[in-house]
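We begin with a single chain expressed as structure tokens, specifically the form predicted on its own.
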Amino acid sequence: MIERPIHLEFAHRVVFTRGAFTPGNEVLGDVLSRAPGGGPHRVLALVDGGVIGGNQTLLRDISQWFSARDGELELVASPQVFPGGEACKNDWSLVPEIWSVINEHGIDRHSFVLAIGGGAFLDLVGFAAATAHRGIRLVRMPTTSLSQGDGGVGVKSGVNFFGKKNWVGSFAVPFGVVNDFAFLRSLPQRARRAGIIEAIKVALIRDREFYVDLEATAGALRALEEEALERAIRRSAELHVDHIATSGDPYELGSARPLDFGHWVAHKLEQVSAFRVGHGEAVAIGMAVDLVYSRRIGLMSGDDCERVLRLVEAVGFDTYDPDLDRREGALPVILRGLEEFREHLGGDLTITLVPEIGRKVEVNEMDRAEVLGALAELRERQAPAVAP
């Protein structure tokens, strides 16, 4: 046998910015020009249609910035533009016709692909990006709070196959991030909102000071303030990065995931709701029944359990969904999610919980009876919200 360490070192970068794309506006231009080599540097604009609505000079303020910057940069065509949301994660024909128009225009490894939109649509062009020439420079520039303080951050990308969600995906660190705070403005509330949620988690599992700040701003969140939201994503982008880059496991080869805490309800939830139920809805009450959960085996404190869960519902979320009670035979089908979370990441079941405010455990099991205790807790606590 011949063995032999193999190292590799990436630069994960996530800048901030507004207004992208206005005139002056060296942010993107920056990122770029780190890549090695002489210009131009050859880019194909990738753009999710969702975003064109809510900003419709996107594409010719593109096409524009990148005309200014002639001889530094070249846009190969004219912005392409793809559908977005959940659905375009349920639709593989995207990506062969992604993968066509980057051979169309000669798009190498050392070319760039700019993806921008929304989380899903980042996994899509994500994956597609990350298979061509096994692998061509990625720039993500996420739409949406979530993409933003979250899975635009990260370094996977995937697409929904067998009725299940990233069942198709890579691993690739992204050469760049660019966080536009002013798509944010276009959002509708639900989808402004819905990144809020993922700063909560990663403040549980791994920063109570940032906690505490959010509690602080439970009020100005739930008003969805320009500056309390952005102060959000951001301190939420960067706790991300950091547990990504200092775990020991970017790649998730073992079988603990504790970015995704709440999310073995949350997938499974958004999968039987048809999607009705959005991914940033889905953790909050992904989170409300593990912690609960947590709570009932005698985990979590109790009043460390409520304290959550009244933050969770002051930003504007329900800690339950109907779609819960959905059953096949004699019990929930929310429970098959336990199964498929162990199926998607290997090994042992591992699911990570919160005994207390900023910090985190793994386990190696879960209490179906007792899961089940949480969710008629829930069931019972959004009952007065929902009474006549």
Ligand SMILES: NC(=O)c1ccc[n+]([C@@H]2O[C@H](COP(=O)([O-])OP(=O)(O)OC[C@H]3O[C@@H](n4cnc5c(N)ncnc54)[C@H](O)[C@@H]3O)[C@@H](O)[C@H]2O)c1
Second form
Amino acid sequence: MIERPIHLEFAHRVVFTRGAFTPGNEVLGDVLSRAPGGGPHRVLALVDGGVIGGNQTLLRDISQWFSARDGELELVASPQVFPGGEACKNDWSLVPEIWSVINEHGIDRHSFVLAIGGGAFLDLVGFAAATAHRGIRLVRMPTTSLSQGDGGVGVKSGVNFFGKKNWVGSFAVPFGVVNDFAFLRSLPQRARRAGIIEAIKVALIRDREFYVDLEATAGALRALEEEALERAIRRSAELHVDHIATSGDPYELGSARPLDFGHWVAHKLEQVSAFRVGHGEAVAIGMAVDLVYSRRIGLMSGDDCERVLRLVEAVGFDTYDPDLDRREGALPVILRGLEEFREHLGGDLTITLVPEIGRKVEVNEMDRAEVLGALAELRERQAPAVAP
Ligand SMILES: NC(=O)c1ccc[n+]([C@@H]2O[C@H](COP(=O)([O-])OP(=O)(O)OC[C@H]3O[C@@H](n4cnc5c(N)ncnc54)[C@H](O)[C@@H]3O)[C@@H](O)[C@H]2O)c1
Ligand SMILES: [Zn+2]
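Alongside the form predicted on its own that was just displayed, please also present the structure of the form predicted together with the named molecule.
Entire complex below, previous chain first.
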């Protein structure tokens, strides 16, 4: 046996700005200039079609911003627009379409793909970029609260296949991530709220102080006030990046996936509801299921459980959806999420639970009857029985 260790080192860069394409904003230029070798660095910009409506000058601003840096940076074509939203991850034909654009413009491993859009679009483009030429440098510009605080700052990409979330995908550290808060302004309320739940999630598993901070600003978060929202996203992004960089398992080779607290239900619920329930909404419900479950099995105190459910509700999320109870035979389909979660990770079933705010544990078994009990409790909580 010839065995040699292979060490690779990556820098994971996440920067925050407002108005990345306004003249004089050097944040993106600074990220791109970290690439070794002389310029001009070649860049292909791909934009989520959903972003354009609320940002009418975006495509022109991108072109002008690059023109002003002629000689250092070369935008190889006018920004290319593709559909975004979960539907783009369900449409395989978009993968070869993006490969075609990459191929047509001669984008190689020394060039950049700049992806501007929501988490779904970034997952699609990230996957296409990771597989073209075995991996092209990717700069992500997440445009939703959820992707700025969570998905967009991670190292994963992928699209849905066989009716399963993220079945095909890759791990790759992006060259850089530019979180531009100005994009959040054009988001519909629902999408603006979504990022708050991932902030609560990461606070629950890693940072009690941040959790307390989120509680203190719950009113402002519910009202989607800019300052509170940006603060929550910034800390959420930082905690996600810290976890990825320091947990010792950035590419999830083990069976544990603590950043996916509440996600075994969430992924299945999104799919069962045909994506009517968005990712953030599904995570709120998924966490609620796991919290009530934890209380029922004596892992979490009743006080802590109630405290977290109240925060989730206070910032504007439901903790139950009727599709949780959709049945196939005697059992809710949602239970199949457990097996799919295990299958996706490989190895033993590993579910992250939260015994107390700010701390996580991994369990390898979930008692189906107690999960059903948690579902029933949440159903009642959402629709309290009318007094006779
Ligand atoms: N790769 C990861 O590690 C990771 C982590 C968490 C979530 N995700 C994935 O992210 C996806 C969810 O991402 P999301 O919550 O960002 O939603 P999304 O990407 O589905 O976007 C929601 C909608 O908003 C539009 N949009 C995006 N930015 C906009 C803006 N600034 N103004 C107006 N409209 C805008 C999009 O076109 C889309 O129609 C899911 O597929 C989820 O699985 C991935
Ligand atoms: Zn998530």
